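In structure tokens, one chain follows: the form predicted on its own.
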Amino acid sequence: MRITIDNDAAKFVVRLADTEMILGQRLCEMCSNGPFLEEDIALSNVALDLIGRAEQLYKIVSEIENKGLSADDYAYRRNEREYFCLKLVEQPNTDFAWTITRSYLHDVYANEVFKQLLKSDIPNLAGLSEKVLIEIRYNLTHARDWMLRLGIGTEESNSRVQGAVDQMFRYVPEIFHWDVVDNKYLSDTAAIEKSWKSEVSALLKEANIKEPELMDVVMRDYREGFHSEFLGHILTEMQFLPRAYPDAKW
């Protein structure tokens, strides 16, 4: 089954959608191989926030486009080029540093743009961004917290570190290549990327972490289905036991 999202509402919301899914699936690879039992029980937490996000906003997706499709649907039957995540989030959990730094910088985007969608007249995306800014800004002072523990803590730490973010650094300007449909839905895309750039400087700095520069080509874009190598098989996994047992209800 193609799954083909023509609103461009729902092509606004299920970016958010697939980003937060393709997240939220690699932090389920991180259950049981946290650095200690705590951090291993929090970032289990902070899937499920995302994935929880995500079914929301699927929802609303159905919703918008009204075929019929349920949230179920738009998760797990959809291939890899109907995906519209950021490449960012689809990197793999090399090390801790890598796991996070990529959620840094990924609540870091996500707090500025549901700020904006607090006011936003797609049905129910203002209430439910109001409801979800809580759980993006309690992630966010844990990821950032553990950049700051980091890159003061060991020599070893600062390299794996510094390592993680001039990897990371390679999707980001992806994320401000702002198109025609996100500049329709938020109030102020400049505005995000300034807020942004100014959190993340800010926070390398202080964490001893050398900011890299930012490239200036963009890579083929998400917004266009285009990914890395990784999303493939994050789907194979993820999507395993709903396309073999159709029928069956989660």
Partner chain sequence: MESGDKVWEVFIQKKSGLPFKHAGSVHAYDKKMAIQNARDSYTRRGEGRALWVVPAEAIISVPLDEADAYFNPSEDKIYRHPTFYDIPDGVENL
The other form holds:
Amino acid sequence: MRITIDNDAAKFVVRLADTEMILGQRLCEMCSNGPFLEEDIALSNVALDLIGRAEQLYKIVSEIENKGLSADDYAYRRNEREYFCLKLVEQPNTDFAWTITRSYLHDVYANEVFKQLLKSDIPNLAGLSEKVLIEIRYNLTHARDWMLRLGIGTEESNSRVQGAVDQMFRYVPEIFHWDVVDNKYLSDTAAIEKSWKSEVSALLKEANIKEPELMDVVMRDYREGFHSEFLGHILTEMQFLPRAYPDAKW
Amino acid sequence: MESGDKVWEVFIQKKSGLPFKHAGSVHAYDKKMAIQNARDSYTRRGEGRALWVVPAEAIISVPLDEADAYFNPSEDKIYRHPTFYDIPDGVENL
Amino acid sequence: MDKYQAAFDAIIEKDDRVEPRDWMPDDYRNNLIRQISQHAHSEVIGMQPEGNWLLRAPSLRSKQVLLAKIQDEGGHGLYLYSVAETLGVSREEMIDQLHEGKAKYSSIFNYPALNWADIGAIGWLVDGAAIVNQVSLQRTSYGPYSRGMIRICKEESFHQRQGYEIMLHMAKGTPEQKEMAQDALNRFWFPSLMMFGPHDADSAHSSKAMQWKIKRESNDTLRQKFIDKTVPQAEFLGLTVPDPNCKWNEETGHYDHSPFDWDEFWAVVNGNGPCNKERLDHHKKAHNDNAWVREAAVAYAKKTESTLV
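The form predicted on its own done, now the form predicted in complex with the partner chain:
Everything in the complex follows now, all chains and molecules, and the chain you saw is the first one.
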């Protein structure tokens, strides 16, 4: 069975869903690997927000597409090229600085996107966005505070977070390569880019982190299902059981 | 080994109108982290509408050896309790 | 007898609670620290076998439920470390003792989680056994421990149901799923019964702990309670408890069981179980690899907060 997504609104929502899903899965990797117990618990809370959000978004996709597929079908039965998450969120937990930087850059983006979706006419999306924004406000604070601790903390933490920012910035430009679908469902894509840049610039400055230049790296766009090599591995692991036992119900 | 993480006592108010209640403690390195850790560790099931964290070292308590001196004197002052007073039957709302 | 000992004895006698500021015998304190830190470590190490399936949880629902459950285990470890800290031992010292192999944790977590049904079996049997023990500990004589247990029992009530729900799906699912469920039960049955510890006659710490009302019921009593309530649950699933002698005994009013393999139990306790080294290495690695994060947090606080208050 090959799952295609045909409706523009569903194409738009599945990008958000996949992005939240894969970031959630990445944060699951941190469970029992946090720097201390309290932070382990905190990261699990963030992961729970993300996966819960992905599930709700997949439900919206499923309603729009109306093909009798469930949220789980969308998460578990699509291949790499049929996934539409940002490359940013596929990046690994190389160290805690990577984990935090990835979340921070994502949260700023997601915050701006969901703000605009408060007025979305895609059914159920405006209502969901209200709830999501409350979660993001907290998660963003958590990530931002850690960016400051790492940036200002020690020489080592500063150099690690600088490395993470340098690496992650390679995956930022594609976020702003808005296409027709984005522009159809977001009221002002240019404003998202502007707000993202001013928030991130200000934070990096406060945290003593040098802001890398945003350069276009030659990589095809996530909107066409092009990914880093990481995604295949993430999906292989995540989808193993439903793929190996297609008739089973869990 | 490293030090610098502090123990913070966590107090939660469940509903407005209720007193804050001690819930336990968390470790944290700064104030903002302390209140966030308390939130993530102690209010996962909607237990709270308000939260305090207090550095454990800032709490002053009565020394064990002085407990008698602090608390016994109040034990024989039964006139502070309403049951001390006899009110004749028939008097209401008192 | 001095007045402090007398006051302590009176608290125990009256079934009151000992509080952190009260005087207590050193043995009582040490016994508590040993038991509570072991309990805390068990919660924290217990995150690993379940974490082994978190990334492979087969549905969005099961992934969220499992993550919430593992997170609770971490939270319960945290509550228990907090309790132990009221007795004058720091979390750092406890973690050092764990890493040096001086502190133990429940042996059950040294068994591997090999298929998805193991996640069901862990919730149903391992948490089930832990809950029987923890319910009893709600009446323990040390106040903070008792309060911690009340909180933990309240939160854990969903854990066992989560496990049983997975077992139900597996046992009533495809033949392959049912096979996984039976396999999980086969592997986890005896280890979870041995979680209650040695028989009463052979339990080194038990009698003193019972006298002080740290422990309220004996290992064998708790174990029998667990067997009696769990066997019918296995029958409902259509699974077979891997013990031919596990039959209802009209005379005793309990289920019988075969003798346990205590050699295996002690081998695992003493470090030679299937995953002892892996569990400890995992914990050390997460702790040590992240030392720089904690150092950064200390440095940041020093730079930005002149005083804590």
